[in-house]
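Just the one chain here, the form predicted on its own, laid out as structure tokens.
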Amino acid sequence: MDGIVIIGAGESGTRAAFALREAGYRRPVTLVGAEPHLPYERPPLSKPVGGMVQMTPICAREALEAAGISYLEGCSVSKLDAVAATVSLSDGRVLGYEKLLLATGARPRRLACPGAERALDFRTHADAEAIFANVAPGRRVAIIGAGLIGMELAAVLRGKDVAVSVIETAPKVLGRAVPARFADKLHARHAAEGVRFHLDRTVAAIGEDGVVLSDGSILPADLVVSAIGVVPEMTLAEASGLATANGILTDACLRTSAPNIFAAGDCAAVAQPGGGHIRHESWRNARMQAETAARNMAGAAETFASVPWFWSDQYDLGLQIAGRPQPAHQTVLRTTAEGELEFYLDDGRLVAVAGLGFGNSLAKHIKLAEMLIAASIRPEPAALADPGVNLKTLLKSARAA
């Protein structure tokens, strides 16, 4: 056996890689990526600078070498053995290993109507080159998918005067992931910057200049984007029998159905304490799965628990949820200076927050709020709505209870 190999060098595998040196394992570890790049961050993707797209790296290539960790670039999987314990290269190459990640990620989802192959997705540096290398003032866009994805792209496009229109199967914009009241704020202030946007309807067929809609109605077009979400690749899990759904299925420990190969990252559903299993897309998600999993591999026996989060960023707005807030939550509205926060109560415990404001400002209370969504502390909805109520007050008075 030849120690552990991961499968997949975004952030999840790349992190993955490290954290098994910080947990002291040091049999060989071996990071295979498909793209030609070092591994690289996604979120900069969408925000080039001076029109080009910026290439974050994770890491550097001195960082990988002075771990010891062997990074195959631009080399794909062709075969997982779960029997053999074996992985296929593409370039011809079987490696061994003594346990596997599968940090494999999402890949787009696809558009069936005729004429899909028109449409550029939004998911590698590649992507991001193709589409901003084709956008300037007066140009027009229409985006297909009005969720985080596509409402950060009309951003940014608006902020070169690009005319953006965006097309949506359901009445409502941001309706997976975005509690109603910040999602209709986001809807109000893309408008007002001159985003068009064509809800309910969808898109019957993608021409040389534009796409049909549902209506019959036609949207002129020189660039259509395909931003209707993604899902999970799971090819090599599903091919070499492991149990999957929405994700490959694993334990609370990462663990999947074959005992020395884990999952972590977008690919991954995890079990959950009340039945089910849950999967985040989401950069903090990738981040701590793969240190928990690395500790596993490496002989640790942890259950993965982290309060779900993640942020999005359009024009000058910031938007952070923690937790996963529901429509059948009660809700406790507080304004501050910052902005506005929303807190959701499930029987009176704090389950969720979400915030918007300008920039980075409601940060310091959402984290406050997540360590209290941590204590399982169920505050009295007066003090959560009293923006004179230090939210640090609520948690040490948690603590000292």
Contents of the next structure:
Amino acid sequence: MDGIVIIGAGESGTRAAFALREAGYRRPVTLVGAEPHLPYERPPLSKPVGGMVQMTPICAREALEAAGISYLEGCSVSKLDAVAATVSLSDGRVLGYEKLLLATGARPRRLACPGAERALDFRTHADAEAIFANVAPGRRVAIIGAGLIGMELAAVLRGKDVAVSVIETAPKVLGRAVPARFADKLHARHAAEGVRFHLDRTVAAIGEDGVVLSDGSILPADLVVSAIGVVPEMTLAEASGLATANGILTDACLRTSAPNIFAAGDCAAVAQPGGGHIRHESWRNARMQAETAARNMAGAAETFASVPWFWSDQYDLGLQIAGRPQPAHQTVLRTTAEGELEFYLDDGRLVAVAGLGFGNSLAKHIKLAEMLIAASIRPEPAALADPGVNLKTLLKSARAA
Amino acid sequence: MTWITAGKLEDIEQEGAIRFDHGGRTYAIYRGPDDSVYCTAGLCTHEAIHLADGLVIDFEVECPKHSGAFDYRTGEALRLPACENLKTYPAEVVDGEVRVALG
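Now that the form predicted on its own has been shown, please provide the structure of the form predicted together with its partner chain.
Below is the whole assembly, all chains and molecules, this chain first.
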């Protein structure tokens, strides 16, 4: 049995490899990545610079070498044998492991309609190149799905003077992850920027000339992008008999149903203190879970606890959300010069915050609110609403108490 | 050393930062909890995000996007994903005006 093998060289797997070394793990670490590049960051993919899709490596090749991480590039895993503790690689090699980390991420959910194969996905560097190589001013792009990825792409394409239509099954945009107040504001901004929305419509088919909607209307398009969400990549885990549901099930320490196999990032559904499992798809979650999983593989027994947080940039607006806002929460609005913050209270306790404002201007308030959430405080709603009250003061008084 | 006036101390929140642009470059100027002032390069060394939007606590500034952190007195990178130190520049307060030496 030879050290630790990490399957998946995205943000989570790569971070875990380095975090193992930081935790003092000295035996071999092998990082297996299916894509033919150094590990790279995904957030920049939607922000081409001068028409070129950015390739932002997470780390330099020298950094992998210096840390003694064997990086197997462009190499996929065809089989995981959890009993023999081996993985079979696409090039025929078989690797034994002492412990394994599944950081397999998520893959785009596929449309099921006729012509679905004509729609491009938007997940990888290759996907981004295929999309941006085919857009030019005046071309027409139909985006299926008004979630975060679809809306971010719509904003970028409008910036390139591309005609954009967005088709969404639900009656509202951004329904899943974004509180209604900010979803409505972003919707209005996209409409003002000229994005045409077709809400409450499903796609009947994708043809050569465009998208056929469920009401029979045809939306002409030169390019169709499918952005209807992702599904956790758990093919290997399922085939090897690990417990899965909406993700690879782990305990609070990120250990799967096999004691020497851990999971982190988009693929992992982590046991919650109140019962059930939660899976997050975000940059920070991928890194934080990687760090916890790495320390636990190196011998610790930490439970994963972190306030979920993500951001989305659309036009010159920055959206940030920490915690999980729910419709049942009491909401408190704070309006500042830079934008709006909405706080979410559950029985008096601050549990979530969302903000929408110019660029990153609200980030520091969101960060402070996140610290207040982690500290389990019960702030006065009037103090949260008052832009004259610095959240730092609330944090300091909570810490002093 | 050429000193440039960058603004008034009272315009920077205590334990806060502002953006300052000069000569085609961008900087962040900080006011510490003790009213001392400091100046660093404006953009995070990880991914060119402006640090003036970041949270300042004590003598630490945190990148608003990826949570990398720096000691703004020395520019030292304190937390991943930032691993390269920030460039720092001398800063001082004279009669309520913040002056920086960017040369």
